[in-house]
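One chain follows as structure tokens, the form predicted alone.
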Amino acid sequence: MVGSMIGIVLYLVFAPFVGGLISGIDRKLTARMQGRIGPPLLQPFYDVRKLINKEILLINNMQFLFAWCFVIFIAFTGALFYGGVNILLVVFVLTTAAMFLVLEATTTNSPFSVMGANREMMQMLSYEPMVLLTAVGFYVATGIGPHDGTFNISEIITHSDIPNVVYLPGVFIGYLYILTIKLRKSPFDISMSHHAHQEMVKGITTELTGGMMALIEISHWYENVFLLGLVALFILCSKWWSIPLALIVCAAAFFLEVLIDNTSARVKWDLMLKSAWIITLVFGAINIFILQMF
């Protein structure tokens, strides 16, 4: 119980700083890959500070409510994860947070926001099956041998001396594939992009201004730390060496996502949906089916 509370507090306090640094590293890597120097490493923090000092212009009160609900539920998702609770609960809260962002965009009646909301729902349809299969995969993997399967994150980490990725290579590949969607990287940045190449301006967040836009950006920092933590869950086990190995794998996965972002063009929603479901079935479902035979 004490360990869970420490994990929650550490995440809520330090995740924005870690997420902001990750965003700064992302910009630096992107600039280097494009032959540029790029902005300072702390530029994301400067941008957020500038947004906070700007006036907030709202279309209606519901936009304000739903935007705040998105921020709260995203932070709650990561807090549950790093608190070591049931991973299915974490997945459901994450989905609820995404729905609040969609609702925020639809209340504005802006064509760019509404179009972004529609695309966001298509993204959810694309990645949700793989996210659920990831949770199921951990349950099946922890049930191998004399142990009973568990959805509890703290037990998933400590149940074995062998990293879960050994049992779940297909699920890991599938998760990395949909991670591109969750991180809003090209070729799947169809509802909103962090770069200036989106035909819908800022897509789902077009009508957010000032401090509200800063809160949404901070919530993405929270979310990115959680998403990379899920990558680490594939590597962590009861052995001490799994901790540095997990950090290395997270760094490698993040670098891969930035590389994909800078070497691919954005695809249409139907190709994203089809490819994500194919990867989910071929890698995720077959991996879990094989595990259940043991």
Contents of the next structure:
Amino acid sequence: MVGSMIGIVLYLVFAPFVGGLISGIDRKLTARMQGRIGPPLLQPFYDVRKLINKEILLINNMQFLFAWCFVIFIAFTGALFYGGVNILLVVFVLTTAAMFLVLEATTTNSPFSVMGANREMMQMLSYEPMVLLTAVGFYVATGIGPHDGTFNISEIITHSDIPNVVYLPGVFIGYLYILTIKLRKSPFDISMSHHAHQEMVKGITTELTGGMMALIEISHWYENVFLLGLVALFILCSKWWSIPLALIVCAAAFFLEVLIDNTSARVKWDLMLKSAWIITLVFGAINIFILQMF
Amino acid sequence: MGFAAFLILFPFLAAAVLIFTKNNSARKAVVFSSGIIIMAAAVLFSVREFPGSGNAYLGQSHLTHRIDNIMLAAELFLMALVVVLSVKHRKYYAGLLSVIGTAAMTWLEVSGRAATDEAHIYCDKLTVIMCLIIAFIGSLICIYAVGYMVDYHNHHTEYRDRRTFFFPMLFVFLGAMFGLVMSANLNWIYFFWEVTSISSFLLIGYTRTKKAIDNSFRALWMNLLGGLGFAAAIIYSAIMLDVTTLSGLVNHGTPSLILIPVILLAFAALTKSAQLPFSKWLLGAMVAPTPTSALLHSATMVKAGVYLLIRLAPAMHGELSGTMTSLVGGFTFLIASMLAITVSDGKKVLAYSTISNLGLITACAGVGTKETVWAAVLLLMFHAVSKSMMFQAVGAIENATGSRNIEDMHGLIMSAPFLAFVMVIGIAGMFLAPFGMLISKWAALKAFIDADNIVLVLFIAFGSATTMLYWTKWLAKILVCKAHSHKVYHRTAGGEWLSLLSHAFMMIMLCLLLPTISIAVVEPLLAQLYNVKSVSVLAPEDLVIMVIMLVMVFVIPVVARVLTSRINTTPNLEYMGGVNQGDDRHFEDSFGNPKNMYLSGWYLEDYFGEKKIWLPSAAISVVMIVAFIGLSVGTLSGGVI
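Would you generate the structure of this protein in the form predicted together with its partner chain, following the form predicted alone above?
After this comes the whole thing, all chains and molecules, with the earlier chain placed first.
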């Protein structure tokens, strides 16, 4: 109980800083890959500070409500995760959070943000099965051997001295695939993009200004720290060396995502849906099928 | 016993009175008072029956013998009715199915093989829950119907006003449902089962248009086919096993012997719960006025199927019958949720979502562990309330705006805020995280993995994603805020409001009291169903998290509301690439003329459309059912040889 409280507090306090830093590293890496020098490492923090000081222009009050719901539910998702409670619950809260972002965009009746919201729903449709299967995968993997399976995150880490990824290579690949969608990286940055000069403007975030935009930015930092934590969960086990290893794998996974982001062009949503579902079935489902036989 | 008999008989009495009530205000008085009496009786009945350990009434006596004869006469009358109607409309197959079923049952009755010493009525906790659902949801729908039908006939002058037929049928339906859930004797259950089939047939055909008649006959033949399965199960158990009650069958000592009757009963339940490949009848039922749909989808009819499955669950656990039921259910959950994405008719989305949710309940019952049945019972309760509420809300929206298309509900929160709020509560109750559906889905998922059933897990994983999509889509449409929208003038009658508000209240109470309901109601019910001392499904730490989430869902909007009231925002226009026409609904086209902006939802028909996936999935489900029934017959004959 004390352990989970510490985890929750640490996440709620430090995740924005870690997330912002990661975002800074992302921009730096991207710049280098494109042969630019890039902004300072702390640029995302400067951007957010500037946004906070700007005037908030709202289309209606409902927007404000849903944006806050999104932030709180995202933070809650991560808090549950770093608090070490039930992973299935984490997945469900994550879905709810994503839904609030969609509602925030559609309530404006703005053509560009509604288009972004529609595309966001396609993204949810694409990644949702794999996210659920990831939780299922951990349950099945912890059930191997003398123990009963568990959805409890701290037990997933402590139950054995072998990293879970050994049992779940397919699930890990599937998760990395949908991670690109969740991190809103190209080729799957179809519901919003960091660049505003394109057919959908800024997609789902078109109608957000000033402090509201800063809020959404911070919640993405929260979300990214949670998503990378889920990567670490594949590696962490009861041995001490799993902690540095997990950090290395997270860094590698993130580098891979940035690399993919910079080397691929945005695809249409139907290709994303098809490929994500096929990957889910081929890697995720078959992995779990095989595990179940033990 | 008194209350049980009263609950079964009183609706029939009310129906008889309503046949002769031609005046609308008199009808209103009769329906309101009957509804209230039924609700009150159900409450008294539950107070009496719930604490006990299951009470059996009406052993073999002159009375039951007389009732048996009355039922036989009624069955013959219903058969004659079906035959006459099917000849009249040239749908001979329906008549044929009815004749076969009734003839077989009559033979069994007359030959005296159905005689039994055991109790005919049995009331336990599951009965009580079902009775409360039927009494409250069912009566409220009848109350709603009084106001609705006035509007309906104002809008649809082309249909003949047959309200003196419509209202009695609603009450007959309720009476039959009470009978069905209280009967222990298989013959009696079958009788009430057939009454619900035929009354739904008559209700669906209310408007007497060609489409209504076609759809009503489709409902009829599918349910009669299920009824045949039911009859075969009764005859088999009476002759081969000497068993005449449902509990006798479920608690039979040797599971291999009851395989055939259980799988036949499960088949009957699948038809009644509109599982694949029998889903079309429930979709066709939309042609009827809204109260019929609400009744068929929530408190009655489809619930009869899943009720039977929950009763059978202990006997299906780990058997072929259970595997068949859970696979068909899980498959239906996935396919129906995909189909729900592709339609824009609000009632049709609701119909598909009913089928999909029933699929989940069916799958849970088929797996038959305590955890899954826990989930099944909770799902059943949540679904009954929210579905009835949403059908009524869509009906009211249709009467107000003239359309039940989701696309026309764009910005409903501005034009008809109260109806929109009701819809939001219903949708939230169906699928939002802390509420019922997801918690039950969680239990189901865990139990499916423990049962080593990865196929079902996949159905759930993909089905959850598709379910999420069609609800979010609809919610987003309703919650669009357009500035300066005019409120729709609607004449939703007092009875309709009463019903909608009561439903919303029940929905919120169900959500808030979920942990209590689970501990005080559902877990004791499971203990009774499985003949064990106590069952505990919800772990304490999960309970804590659930309470936190509930608090969040209710506190966050309030806090955010308070925060928003402080900000002083000037209304702004959304970004339209600089071609706004000064409001939020027009833009300037390439000729410089103002053009109306229209934002459509996505329906993905090329991927999940009915044309694309209906036939293959129906074929797959037929193969599953045939294969499993064939397999179980095979095992049996193998065992005999």
